[in-house]
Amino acid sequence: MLKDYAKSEIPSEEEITRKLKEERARLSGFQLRIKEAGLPVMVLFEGWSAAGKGAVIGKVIRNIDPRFFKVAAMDRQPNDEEKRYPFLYRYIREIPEAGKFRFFDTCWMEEIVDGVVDGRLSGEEYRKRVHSINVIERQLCDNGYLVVKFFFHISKKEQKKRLKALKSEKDTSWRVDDDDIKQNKHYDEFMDVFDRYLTDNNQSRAPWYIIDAENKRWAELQVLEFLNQGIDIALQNHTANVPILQNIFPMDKPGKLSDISLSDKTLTDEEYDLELNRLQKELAELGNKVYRKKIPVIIAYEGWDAAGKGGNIKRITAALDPRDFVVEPIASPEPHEKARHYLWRFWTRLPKTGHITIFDRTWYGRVMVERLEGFCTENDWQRAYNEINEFEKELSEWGAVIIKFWVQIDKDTQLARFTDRQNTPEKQWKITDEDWRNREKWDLYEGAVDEMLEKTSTAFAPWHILESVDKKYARIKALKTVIDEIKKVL
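For the form predicted together with another copy of the chain, what structure does this chain take on its own?
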């Protein structure tokens, strides 16, 4: 987990300042709702020595009324008294009460990791303890607790620098002990043990958030964002039928549809023809390579009605050997499909190795049309973000190339194209009353799409935006993206 952790780039100082302001306000705004809902919030801080856990805890609690939180400093081995109880005992004693926060300055992870590194815990004992922790965390969640877990991550170099700085200062040198030095010296071995634990204990009810802690304000912002997101979900779970599970995968930050500039994304006919020709040739070759190397490719199209999905797909397939690909147009599910897990009809349409399947509309219908038309419960679509990420993770682990396109146009462009379809006899079949009805819900859909992009742009299956007011531009960008993504695995 720690090893394949994709570090996302640090926002500008201004952006950090702006967002810190937002998230701090959001957290203190949550206080009362947490109290009213009687939600106990348990926040675990773990990570490398000198990663700045304490400093961030100090900043986070400033946003909370002192009556509503306590900090539990557990950053020490159990004393002789505590050793005479189950290892969980001293932590469980500290769990928060309903409506209050409890911040753990290191928790059960630290004790176990040290045990493994010092050789005090056998592999079997380690497995037992991780199991016990997974059980108690699940029990806490089932009984209405929010459990949020942060791992503060810094590089070996950064840690060394910080330890040195602390040591050199008279009034901080006491904070550096031999264990810290040892950890930096054996950074890689610790990395292995951390990574194993984070993976074994990474549960969707209580996921691990890796915090990039090289920059302190950025670290605070990440903590606040994840904490607020967790609180948001937990407050919903108080009425949820099945608990909404949190994302446990590294995410890209895609941004909102409204931030996408469209007008400047155009191509002349000359540029287009030239590029199209060149790129289709290239894709044709790659298609053969993919076939020979038995790599499965999944291309998923979502986008507004009349955004130009069909024409875009044609430009991809035109380059491919008809025996190697299939296009799957996804309409509303058949009765025998509706009667099964909503991902079943996509599982059964997967390409085999060496083949390419292009989905014209996809499993994301769950969090768009099914959400907005009420075809599933709120709990179903809320849960779906995590389930879909798990589904795509499974496919990427299998070795599939996953390319997800959102084809974007603005509302006026859609109107123009609808009207054109209406008035052109040979295009009329393309426009239905439903298209007009959906159009009326544009804003609702835009909100759902933004949430979808935010919650399903994983590092292993990110979304790609195709700006399609100029369809030529979108087609070229699609071809380029497919080519780049395939190249990555060849």
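Switch over from the form predicted together with another copy of the chain to the form predicted on its own, please.
Chain alone follows, minus partners and molecules.
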């Protein structure tokens, strides 16, 4: 793609001046429309060292109210702390809110290209990372983001001249490092990798725009024209539905909730106490191994109200070192969370390697409460099954142990527990009017859960059903399942 790039004829200086004035005014005029439409705009600036990316970003943002944009200057490589999270983690943290711009002075491309040239990324690792980027860019676009990608192109001779000029001045010499010099010295090798990446990452909804950056004013004009064009089209199509993708992942078949027997799933107090003590000791030992071997563990709880999720979680955490785990209780999204891709608030809560995160409610709210309460469109929740599978596949490829529990009770058991909570003063905080309203929609929720289990119980992240009419039974089964799943990875 880069090797085949043919430069356009550069307009005259007078023409550039006239058009720059028009495009700057056009971008400025788009601000209010972007805010009103809730359109998040993500602009990636990549390219050769000294190609002028930073200078053009500086000129572009002058046309935008500072309240509506941020610039993310990403390091070429993750620091030691960031390396303990998935590859995409540090980038997804920076995605913009609805109605705002986020300009990236280099993004995920540079980390990959440097890794290939330095030999740190194998061919297979390169393919996996490009696939991950293609998936997240598609997800962002499908969820209403505009993703605009620019590659600033200059010749080897021009790059050498600019690096020399930067190094010659005391105030700019710090901007040139060994990596920049290396890139110019091995220009052809970098050209090959850049060309391969641009080709592999060129998508219809997030295409690459190659910017002729030899002339700085011409580079600014090209960026403004392509950016304004993208915003104009995105505003027209912002509420359009997008295709529902076919599932491509191997599935596990958990069956329907109505097929689950609850009557024979009980333990005596003596059996429970013996098993609880034994299993918690075993989990404590495994927790130490998980920490030592730097394995991330994600335990996700969903289930009926009053099914016993809280007590179940307590028996898991009682066995763990409190420094090695965190419990994330998930409620309705905060305004800054609601303004981003719905998976953003879960990406930002992931455990680092060697740690355990337990989610009390999860990203599956998208296909349950958000679906049934009308908090998202039908296209949104229908699309979410595949997006969630992709999210969990990314975590599995990273090396995470993913354990998903559905805590199951029957309708009579829920009513008895609701009534007990309502009539017991120290338990009344556990029951709300919303719980009673949700109970009225039991059949609708059961249908949604059955579909969720069918479409998201994958071979790499299957659902485990915890029969919880007897809470003791469910707690022991949860401990056994966590132990078994961690052992598989160890």
